[in-house]
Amino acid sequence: MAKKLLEIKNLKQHFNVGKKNEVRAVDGISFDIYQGETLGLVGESGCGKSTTGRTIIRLYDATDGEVIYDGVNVHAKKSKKELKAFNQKMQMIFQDPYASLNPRMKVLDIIAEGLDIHGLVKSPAERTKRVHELLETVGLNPEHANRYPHEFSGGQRQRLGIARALAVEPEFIIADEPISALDVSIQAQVVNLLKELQEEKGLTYLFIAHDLSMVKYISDRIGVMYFGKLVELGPAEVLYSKPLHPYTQSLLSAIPLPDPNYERNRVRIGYDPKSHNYRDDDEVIMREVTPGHFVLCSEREFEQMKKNSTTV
């Protein structure tokens, strides 16, 4: 079995809005990510998936809970040296390829920034050579190093973001909706590039997105978030073929297919959180319905799901 690289325990990220209001962007979620796999994290806009990624990498300090990376608590008090070492192991590809690159810096300096900070090159010549190699790795030309971000298309800019993340040779990459701002044809190119890089370099991904079709294509397992909660988690094929939580069923029913006959008869499944009808004594927790397939549910729902899962 693969090594457990990342362990999230009861992670919470709450924000104060005004004097009395509190937004529970992430509200007590737990999951693991194993070395070499891709875990997809999906859900509608505002569900907390991007906040989860930013909290894991410590762009936000967690309100509560633990982020254990390779046996070390990320959010425990750390020295600058320890944080620097952690930042080299874990990198992030941001959603907006336009805003994530400094428009005043040349590509050479944007990609080499991590190399400089971590002291990974010994001379200007080695620095330039390494940047040229990274550009070729992501399908761009060495000549692009002397250009500015505004001279590139959206897909090319996202490739630059990937090259920047790869520069420090990380083990784990959080891809925060890396294709949402791109055209469909370019989305496929970027996702294929990520898969190729994973195979070549043994990378581990947390792939955050709301495009369920693309998430299925790239992910080994998928977690579904709803209003700060993780409501379902399981192998990609199982979750798509046998979704158990009503919210997951609703999401999947909204996926369009290039089939006019299917689309003409497709039935959308609505989701009403009030339909659960929990009692005061119901304990709503993540429960393993089938091996590796977890659902946020009460004991009564759990028994019904187990019964349904065995029905042919």
Second form
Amino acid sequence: MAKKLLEIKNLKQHFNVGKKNEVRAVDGISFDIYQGETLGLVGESGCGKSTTGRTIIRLYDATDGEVIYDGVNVHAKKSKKELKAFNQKMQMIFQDPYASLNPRMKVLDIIAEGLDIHGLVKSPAERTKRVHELLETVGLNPEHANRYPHEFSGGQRQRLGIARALAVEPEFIIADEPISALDVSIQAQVVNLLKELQEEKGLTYLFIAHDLSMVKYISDRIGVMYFGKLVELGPAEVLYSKPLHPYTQSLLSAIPLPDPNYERNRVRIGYDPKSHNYRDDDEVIMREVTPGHFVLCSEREFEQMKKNSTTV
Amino acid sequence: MEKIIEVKDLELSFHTFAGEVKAIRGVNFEVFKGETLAIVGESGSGKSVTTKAIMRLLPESSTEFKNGQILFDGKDLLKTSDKDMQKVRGKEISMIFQDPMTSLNPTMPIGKQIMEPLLKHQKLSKEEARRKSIELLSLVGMPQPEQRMKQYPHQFSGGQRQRIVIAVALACNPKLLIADEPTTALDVTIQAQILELMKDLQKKIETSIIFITHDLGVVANVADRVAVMYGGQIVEFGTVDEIFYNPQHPYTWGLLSSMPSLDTTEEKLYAIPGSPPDLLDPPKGDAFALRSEYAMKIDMEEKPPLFKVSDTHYAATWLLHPDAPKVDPPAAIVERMKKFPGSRYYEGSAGGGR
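Alternate state requested, the form predicted in complex with its partner chain (shown: the form predicted on its own):
Below is the entire complex, every chain and molecule, led by the chain shown above.
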């Protein structure tokens, strides 16, 4: 197995702590991300998937828990210099390609901003050359460097966002709903680009999305979140073919597929958190049902799931 | 079957600083009683503009109707006066918009907003309108409708707000309901609930629906018939089975193959290259030709007419011309066609659905 690049241990992100309106956006989740893989994170809006991504990259300071990147705790006290080195390894691609690019900056300066901050280029000529290379990598023309963001379409802007993330040669990229704002035909282009870049540069992705069919396509493993908790985590194929947690089953049964015959016969499964009937002394934690497939469950449910998975 | 609305040769342009945007370039379709017609296409393909033209919601200062008719109830909506149009909107034809966050008035209790069309169009007394509103709220599945009447939009979740919008739209039992991406802003589980609700209500009140979306999964779920729009034109239309299992236009092929199905395993996703055409200067021939690997010389020169595939299925592509070379669609499409009796790849009744 590849080495662990990122270890997330009992991460918590609470907002308005101690006030009446305290929100436990992320409430104690743990998972690992291995080098070179794509981990998909899915769930409904408000389940904390974006907050998880933002906390990992330290856009928020975690309330509790640890994010260990390559053996170093990200949230521990750090000098500016250490932080800078860390920032270079981890980059983010945002959801909204309209809001995430400064409309007053030229493409050249947007993409080169990271290069300047980390002192990766020595001369203006090298800077321009590097930006041109990056534009070509993401399928745009070098001539585009002198334009402003408003001159680009949504798909092209998302390519600019990807080029900016790649500029500092990161190892790990958090893609927060990178295709949600794009048209269907353009989504496929961007997803293919992300896949190609991963192969070329050996990147590791955390891919956050609510479009479950795209997530399955791009991810090696998938985590399902519900109300700030990770309820199921497993290899993409297994999770889709044998979902174990009732919430995952409900989520999967709600996806409309481009197949009228299937749609006519689709049965939607509802999910009621009360259906678990957890007793006060039940310990509800992540348990490994089959190798690599974790489910949030109580001891009782765990036994049941194990029994079912061996009989099937 | 009874035709509810008929759009004939609709052509319209917007005048902008950059020039004339030819947003709709000859669109024809009709909607029958009780059916759902889905219009699919990318942003900028003209699907929303078409329906806004039906509702006459386009800015008059910059919109120019160049040609065509929209026949509803025997009259041409394009020639109807503003005053008469107000009697149509919300009563005969109503609309559900994409964003439930902005289509309700934040300063008004929701009860008042549901009562509005009832008071205006049906001339009910306040007490009657109130009772009818409560009925409507329970019809769309809102718990405790009476208490909820006094609450404001911000006190509801996105899915609940869309339910309220549907209640407002259905208040006067419209003959035609236009739903412009009604579930795009919602989560999948909520989306499934809203779609079920709409289908349920359609059965109850026998309204016809024009459903606009770019999500082919949703189309497969709700539609009886489908029209595929590209570059301001309808490039293919047919029953939902014909479009999904026997598509003929290369753009429809592209759309269907660029969506990963849950059981795809192929390494690379099919992507339509390039981006949609610029309607300031629309291409001369087939608007999709520049992005199509199936384009022929004639596609660059002459716009293809609608070729008949079956009585209900038409597609605007030169590939259907008797003299055109026989090409094979992408593999994923051939797979789909194998299931469809009447397509040239049909393999008997072996598989059936999943």
